[in-house]
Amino acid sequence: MNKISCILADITTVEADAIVNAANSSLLGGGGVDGAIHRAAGPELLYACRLLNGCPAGQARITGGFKLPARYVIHTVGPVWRGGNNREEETLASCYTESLSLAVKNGCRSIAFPNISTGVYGFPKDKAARIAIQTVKQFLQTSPVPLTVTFVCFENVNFDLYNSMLPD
């Protein structure tokens, strides 16, 4: 049975088959979630990411989790918000769909998402939450396997938004 929930936590501490990294296109680390995941996973993650040769916005790539409690890290590159007229919403939805597809393909039954593109990429938090929840629900309707999906919020604003949009 599918399950969607939201927690207030640091994604690097979440036990799941896969955690999602809101990465930049180089996949070589950065600030925010990306930097935290790279630091927690150890230098092996950077080496594994170098072998992937980057990732375009809206797509996803997978590596091992190394020192993280997650078996895998799924790296996805969210869109930079440019006012909403540059396919940002479609690209963000693709991040969730592509990440979920990779999780299923790799035998995952649980996946944890950060709030993709809502930090320095400037995507409006309420729009991003709506797209994330809607996209995950749509994917789960046709998923060949049951999945537990957790939205991991690092700040109260996103946590409150997700909780207001998720059914009890």
The other form holds:
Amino acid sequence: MNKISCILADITTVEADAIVNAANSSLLGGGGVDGAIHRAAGPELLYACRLLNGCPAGQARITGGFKLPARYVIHTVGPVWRGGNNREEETLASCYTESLSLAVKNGCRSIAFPNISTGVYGFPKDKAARIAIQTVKQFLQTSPVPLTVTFVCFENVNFDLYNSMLPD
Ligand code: APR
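Complement to the form predicted on its own: the form predicted in complex with adenosine-5-diphosphoribose (APR):
Once more the chain from above appears, this time first in line as the rest of the complex follows.
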């Protein structure tokens, strides 16, 4: 049975099989949720990321979770919002699809997403929420295994948006 929900929390505390990191293409850490995940996972996460040689926008890579409660971290690189005429929406959707595919390939049954690209990368929060929910719903329709997907909001504005768009 698939399940989609949203919570207001710090994603580094979430005990899912995999948590998703909103990284940059270097995969060498940064601010925002990227910084929080690296701080909580410890230095081994950076060592593991160094071996990945980066990640293009829209794609995803997987590492261990190290000191995190989550078994895996799936690093995905969202689009920087440049007005909407640079395939930003498709790239954001791809982050969700690629992360879900990688989670299934690695035997995950639960995955937690931050609100990718809606911080430093400036993606409009309402558009991003709609793309995230639509893309996850679409994936779950053909997923080979049942998945529990949690959207982890860090700000009330996103939490309110997701609650208004998710079915009760
Ligand atoms: N748990 C959950 N969500 C968080 C946390 C946290 N601990 N910290 C921040 N967030 C939220 C932000 O509030 C925002 O809603 O994650 C969302 C994504 O914001 P950013 O982390 O700024 O990510 P993004 O907009 O995708 O920009 C990526 O920022 O940190 C750098 O290295 C990163 O260059 C990359 C860029």
